[in-house]
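Here you get one chain, nothing else, as structure tokens; it is the form predicted on its own.
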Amino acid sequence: MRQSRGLYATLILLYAFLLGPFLVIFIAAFGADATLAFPPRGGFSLHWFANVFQTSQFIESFWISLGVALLATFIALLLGIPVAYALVNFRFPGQGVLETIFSSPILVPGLVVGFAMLRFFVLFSGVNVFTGLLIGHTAVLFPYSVRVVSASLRNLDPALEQAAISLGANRLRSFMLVVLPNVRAGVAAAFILAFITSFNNVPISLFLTGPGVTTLPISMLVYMEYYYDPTIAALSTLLILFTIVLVQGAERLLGLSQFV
């Protein structure tokens, strides 16, 4: 009995530690006072949620973040799916080293990766800000696409592809008609995970954004330098809800936890 009570107490403390900051932000977003505070002062208000949609920098940066996240995720999957297939189905010298290199963008601290990419793009001044940002996000998302799709491919019975090949299909045709449809849930899970990672990314975007091309997380940081009102809390609440809905929807439809 005492052991069970101790376990429940530990679990409650753990949840309080993990969810407490989000609860504080959520409650502070409804304060009527012009200064961000917890507990909120001045009563209850939805004014700051309305202010989110009236602030042009948030609207513009939202669409930039959405565009970069979608494009980077698509490119990362386009490159990552063939790489995952090769790593799962073939054995060759240096494969372990190659897998480590492919994973390096998520093993190295994000600020280091962002700074290195900034210095790299400075050497090639012809690359515009949006293209550099897109390349940076794609590099970060590539390891996620390889790992998630690889997990899905390892769960696939290789006899299915071998049967298609024995019936006359070449490897490319068997991949497109047999393998890819059977791992579509894993590909969708990789898409959702990569999209969320890109949309919420700060370290890479911090170094690679520029005039006229700013992502939403960076716009939030800039806003907080000049204003300390509950608008950021309101926007953070909306982003938390957006992420929860997206992840939970993916889990219910696709079983996201099977692949990540």
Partner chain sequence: MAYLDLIDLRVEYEKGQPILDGFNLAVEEGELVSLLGPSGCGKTTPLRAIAGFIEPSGGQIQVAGKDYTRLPPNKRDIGLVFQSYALFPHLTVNQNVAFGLRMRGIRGAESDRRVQEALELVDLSGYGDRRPGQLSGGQRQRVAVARAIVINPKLLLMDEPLSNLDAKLREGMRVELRRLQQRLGATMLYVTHDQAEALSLSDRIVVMNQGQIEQIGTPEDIFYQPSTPFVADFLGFDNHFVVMVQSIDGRRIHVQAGAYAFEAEERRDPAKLGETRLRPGDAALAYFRPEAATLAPEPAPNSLPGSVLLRTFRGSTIQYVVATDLGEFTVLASDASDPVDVGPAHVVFEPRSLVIMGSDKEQIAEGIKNGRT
Given for the second form:
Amino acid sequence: MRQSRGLYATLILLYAFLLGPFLVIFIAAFGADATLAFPPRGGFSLHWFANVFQTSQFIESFWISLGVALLATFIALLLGIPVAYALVNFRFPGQGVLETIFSSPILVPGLVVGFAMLRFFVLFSGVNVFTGLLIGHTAVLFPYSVRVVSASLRNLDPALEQAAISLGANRLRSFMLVVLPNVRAGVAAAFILAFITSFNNVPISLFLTGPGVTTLPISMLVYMEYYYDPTIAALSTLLILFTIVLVQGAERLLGLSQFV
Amino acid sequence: MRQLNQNRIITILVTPALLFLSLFFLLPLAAVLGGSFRGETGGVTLAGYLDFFQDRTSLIIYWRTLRLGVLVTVLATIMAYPPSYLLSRMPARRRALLMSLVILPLMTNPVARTYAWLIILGRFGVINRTLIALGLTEEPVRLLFTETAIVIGLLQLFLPLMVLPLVGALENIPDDVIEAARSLGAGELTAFFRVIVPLSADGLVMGGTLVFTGAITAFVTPAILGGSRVLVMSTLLRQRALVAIDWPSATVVAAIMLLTTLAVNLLLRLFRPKMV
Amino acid sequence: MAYLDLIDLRVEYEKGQPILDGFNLAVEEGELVSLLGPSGCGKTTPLRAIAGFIEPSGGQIQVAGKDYTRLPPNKRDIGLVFQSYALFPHLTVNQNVAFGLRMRGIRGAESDRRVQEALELVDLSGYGDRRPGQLSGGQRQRVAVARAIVINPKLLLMDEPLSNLDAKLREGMRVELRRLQQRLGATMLYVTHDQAEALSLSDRIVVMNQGQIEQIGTPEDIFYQPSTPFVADFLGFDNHFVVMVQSIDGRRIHVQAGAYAFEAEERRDPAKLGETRLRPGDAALAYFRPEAATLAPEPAPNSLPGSVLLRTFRGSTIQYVVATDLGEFTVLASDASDPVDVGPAHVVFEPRSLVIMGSDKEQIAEGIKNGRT
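Can you give me the structure for the form predicted together with the partner chain, which would complement the form predicted on its own we have just seen?
Below, the chain from earlier opens the complete complex, with every other chain and molecule after it.
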């Protein structure tokens, strides 16, 4: 293969561009300098990692991010699985319109969603900050839950459910006893994808966080406005490693990339 | 199955989600659109839009947003196509591993991801120190807070959205189709442009849509790498809403972003008969 | 009244485009009836309607004297065996078979006992703890059967249950299914596109085409005496020519085709044929199987002169293509017969192997167009 050497070069270039920056962060995180420089000049240190855990705004916002992500993912799945089931198993008038509506939260720019919800829901209804944040995240995660679970349902042999029904199960029982156990990989993939999406979300949170209730990415942005030290690099290193573990695990178990 | 029964089941299944989205998502969005047409004293008016498009600064920001979107899309296509082709011809296991690495930028915390470019492009970053060490420049060059920085950051973020659908489309082209083209006398380049590219058009359109709409609405990347010096629509919206606290003008910016994205999606859907 | 009665059944997936219309079928208790036809002929539609997965837009379904037409599918007590088997992959063989019992509130020792019995019936005792993924295709098929029969269904429906097995296994399973059905005395409807399967399994066969019943009869009836051109074609009557009915004498039918006269013998009792009976002066079609005609060097009674164009050796048979005044025919001869060389020869018919059937005008027009008069 004569031309493949050139092709391989483009592949290496692509991966260098996509992943190289992560390497830069890892190295910067271990630098001892008080300001950001690369490569670090003042030797290596774990100081900035310690600083991450001593910065209370990171710790607090981490727990809030975790709580919002878990709850929002759970609610999005609770709302999304029935919708996915209906869209896959039935043909009915108005289905196209419904599908568009149900996928619209990912078509609309996140920032606009956040702004709209702040101005025309949160400020109107006076719900507390955490509830507003949770609702905003749920709305954005919802299409992912529908899409991934639908894909999984579509791959399921419809005869399985018919078999259960012909053996005497009603629809609910056949769903709980036969359908759901056989799409659990899809549900798990939806869960991971939605969780990551929420955990990383900035545009919605930017508008819907408030005093005392802020998510990790937002508190990182705020920190960067005031400090120019490698603490963020250290925190980023931890988050990237966390993502790699999650994504690789999910990819190996569930083939996540087909759902993105 | 049974008609009546079926309608009842569908209603039970979709109503909670529909109510949720209507109340918390569709209604506020409709309010943004409606609000953008409302004058200070009530009534319907285009004043908000006129103000926006007659103001030089905001007009520059709008065109910059679209221009950067096009640039990122074109560059992403060029950078993604050859490696995607190679990926699509790889054995499944190796491809799966490499693809899971491709999606990494999409899956990482956006602040963490963008922060890397701050280190690379900064005054004392990798590039400037290399340039100085090579004697190409004495003073650090300004790389951060430029359009170039934004384009680089967006490219890293959105390249995966081009690679994924491209690999998806390319892997569906059987090897023998390419071999058939070659055996019929097509050169390598001819086979590529006359056979492979048309057969992957679906993936290209899909990827292009995702990258372009993503690029014109991204927030974190332009916020960190463009700062307040190089504003785009998203950072402008933040500034008007959260810094200037000018609700009416922020509403117009939001409405324009919304309408632009919808228009792009609609336009590209016309070119794409079926969803890939 | 029959055990299973489909009365004037009408099914449409889209309004105004019926897949099935005016469909009537009666199956007696303990009978095994096959629905046979090419794919897309609508043969699974009655099955799905009986199981309750599609609602008929007209007509009635009765099982054991009870109206099933609008009964929910989970209340029908019907055993279904799917083409894909549809075993629950997350459950063990035991749990799969016990599923229907569980839905009926039968648990514990009673359930265990019945599951064991069902697995013994299909020769799978000892496999109860495996999962479907650990079984071979044939074993999965048996589990599917066990799962369907354990609930003592009023009716067994099978949708191409053997089509995912390889040829050898399929033949063995055919015999087993038939034996099981007779042992249980089950009433069974069996959908297949495989004529050999239908012929060897069934008490009666229903041949279907485009949602219509073409013929209902015993396997012998269908095989030897197809009553429509479609059935004849589908069952391997590869040759036909257009004839005119001259006279009918009991089972004997004399026909004329161009300059040639032939005698055919009806296998069925003509008194039972009713309105499908032929009358002298009718235009009709004469069908014969390639293996049911012989070649002779000299003219013989009931023969047609022609000329062998091509001889193909096919192992245990030899295939000839013969040109005659009535068209080109294929004749299959046993390898034990003397080979006939390319050149003049006579096609000889047994009266019993010539099947004469009435034909609409279009059929004859087509026959004329093909130069077979």
